[in-house]
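Encoded as structure tokens, the following chain is the form predicted alone, with no partner shown.
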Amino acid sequence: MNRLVLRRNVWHLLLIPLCLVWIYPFVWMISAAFKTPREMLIGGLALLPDDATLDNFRRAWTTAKFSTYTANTVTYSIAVVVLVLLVASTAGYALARPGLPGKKVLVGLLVATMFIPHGYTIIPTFLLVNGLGLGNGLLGAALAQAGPALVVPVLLFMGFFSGIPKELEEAARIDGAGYLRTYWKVMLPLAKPVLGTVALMNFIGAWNAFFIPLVFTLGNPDLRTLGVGMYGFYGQDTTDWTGLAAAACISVIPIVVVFLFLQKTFVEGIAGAVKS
């Protein structure tokens, strides 16, 4: 017992410095958000500001329009999550059914698309979304973001639904439930861990997205998201580093809060999908 405790303490002593090194840049970013530009540039690695100020946050929130960008990002991220959950859960449920014709080919094609970079498909994606009349809008950007993000969620749902006993579906059908009702009333409530995992993964991905929102908001800068808005702090000759640090804090804090609320569901969903 004593040997186990000693071994655990040794590992803690080894890992604590690594953790401190790992989180130091994040803590320094938060510290820089409260410093003046001069103090940030000459302050070196010091973390505590000599003269703390909130001017950087005011400048980021009002002058750089991060209040608008935050609202846009929330709308955009929620739209992406809703689209992914709707399509991935139904597709995963269908692919989990035994005897589906061409199932292996469909799964193979899905997996193959994971290796195609977004940059290679952005032009046809833009033309398709623009043809639907959704260009230069958050909904069009959400559609473009949700499409390539579907593969892993579909596989997660497929693995989870495959592990549910068939007798449960058969009992629902004996009670008169149709295909859609069985999916909505019986199967989907059982998939809450996967729903939480997929929602969290895609919310984080959409929140931090840059390329897709950049392309679809070029013609309407007021619809920019936080990731695109960060580039407003880079000038032709100078960069507002303290404003950028404050903007980064505004961008990061909501996603950290969301993760803390959903981390248990996230772990349960990943564990359930792996077991399946």
Contents of the next structure:
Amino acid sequence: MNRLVLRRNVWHLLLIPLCLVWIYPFVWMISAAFKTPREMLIGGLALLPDDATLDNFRRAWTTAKFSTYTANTVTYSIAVVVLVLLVASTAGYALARPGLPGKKVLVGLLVATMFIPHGYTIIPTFLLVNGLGLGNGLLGAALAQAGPALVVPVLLFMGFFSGIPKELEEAARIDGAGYLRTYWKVMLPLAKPVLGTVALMNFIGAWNAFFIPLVFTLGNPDLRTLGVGMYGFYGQDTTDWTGLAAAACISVIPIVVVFLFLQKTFVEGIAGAVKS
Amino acid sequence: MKIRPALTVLAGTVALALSGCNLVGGSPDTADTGKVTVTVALVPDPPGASEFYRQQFDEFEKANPGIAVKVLENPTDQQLNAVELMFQQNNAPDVFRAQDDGMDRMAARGWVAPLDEFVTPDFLKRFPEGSMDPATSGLHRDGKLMSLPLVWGPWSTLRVFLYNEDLLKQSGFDGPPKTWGDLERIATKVTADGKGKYFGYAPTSAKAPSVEMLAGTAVPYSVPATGVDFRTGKPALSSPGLVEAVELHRRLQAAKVLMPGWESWDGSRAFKEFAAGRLAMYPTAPWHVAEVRKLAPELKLGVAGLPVPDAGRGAYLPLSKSFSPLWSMSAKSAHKAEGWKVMDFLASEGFHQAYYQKFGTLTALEGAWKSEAEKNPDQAALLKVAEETMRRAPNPSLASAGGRAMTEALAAEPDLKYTDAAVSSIIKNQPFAPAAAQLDKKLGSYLGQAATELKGKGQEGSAKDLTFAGWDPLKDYTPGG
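Based on the form predicted alone presented above, generate the structure block for the form predicted in complex with the partner chain.
Now the complete complex, all chains and molecules, led by this one.
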């Protein structure tokens, strides 16, 4: 027992400094957000500001329009999550049916699309979204973000639904439920862990997304998301580093809070999906 | 996680988000306020500019009740792409910021409206005498005024030498180096005295732009800038002045005099090191002066002209155009008259005075700041250095269509610039002359090839368009003179 405790303590001694190194950039970012530009640029590596200020947050929130960007990012991320959940769960349910013709080809095609880099598809995607008349809102960008993000969720749902006993569906049919009602009332509630995992994964992905929001909001700065808005702190010759640090805090803190609240669901979802 | 409450929250948030209308987008500016909205696309540069522009446009709106100014901010790196996209989506801004080549990029697509119909003699009188001459303004294309400036003409090509008076004094030097030999001697002594706490000199950033800056006092500016000597129209990277500028840095690097780590510096690292008292001297663009002051107001900063070769000055820094283009009007604007009012405001003495007071930048309208700048030691030093070290120089881009085509062709081949070979020579401690000779050969054949390609397309352009035989880089150049 003592040897076990000793071994554990040795591991802790080794890992704690590693964790500190890992977490230092994040702590530094928070510290920089409260420093003056002078202290941050030439004041060394001290984490506690000598003369703490909230001016960086004020500048980021109002002047750099991070209030608007935060609202846009919430809208964008929720839209992506809703689209992914809707399409991935229905597609996964359909693909989980044993008798579906061409199932292997469909799954193969889905997996193949994972290997196409975004850069190659962005122009046709942009033209398509514009052609649909969705270029003036975040829905177009959300569709472009959700499309390529669907593959893993579809496979997760497919794997999960395949593992549910067929008898459950048959019982629902006997009780008079149709295909959609069975999906909505019986199967989907069972998939709560997968729903949670997919929602969280895609929420984080959409919240942190840069490339697609950048391309889709270039011509419409009022639609910018937080990731793209950070770019605004880079001037032609100089960068507002303390404003950027405050903006990074505004961007990161909500997603960390969401993760902390939902981490149990996330882990359960991954474990559940893998098991089934 | 309970799914029902979660779904309820989700649905509520979706509804809330949808109500913001950003999800599906709405028709912009549908509210009928009886005002004409002028859209201005700009960049939030320098830091703090967003707030400044909004305050200024609020003042403008008070004075012009029929006009509302809508500001569209784009990140500096993305401004041109964003404006292009706005044009392609038929959503172009009325007024936009497109600097230097950016304006040409927009004009080439027919998106820039000439401003001549709006410009009056009184308007032109705001600018220094002779500076709005179509041949040299830098704002005209084919004789038409295509843009308005923001900053002082010499600002973009002026280079100064910054030094820390205290650090130099500690090593027994009363003033900055006058020659390259002085520079080598002083830098070596200061670095030795610094014992690793501070250093005598650094090449400004990773691409060692200090080589180009110092070389600009030895050879015509066109040699480090394009590889071509505009007096002959021939490649001249092997010019002794440029080779010696690289060799000077090579010797300093080999002797461990240069501040370590400069090889990875970005464009703003030097002023941070200087402000922190870790760097004693470096050559730079004038905007570094204000940045150093912001970070270290107490530092004893000296601003001087660049040291010249030991054999004496071979060239002055170039004033190859009066201004750099910045504000342009959209050719597709439905509100050109109102757009011009905004541009007129952006080129007004009041706006330039406010800009100078906020950012310390010397602007295009000298009358707005000159008397105040002369009282400010840093800015007075900049003005003095500009007067002493800058002369008018030929500019092929403004001189002829062929010159513009050849300049663009040279800019399209960055591999033919001396920069990478020079940095490699400094870091690897290898002589630069053989690499320069090789580059000259490649550049020579490329110039011929570019001229042939232009001829094939029925366009003008040859080495002749890069030749200004009568130009003396030690004197002011007069176009056609």
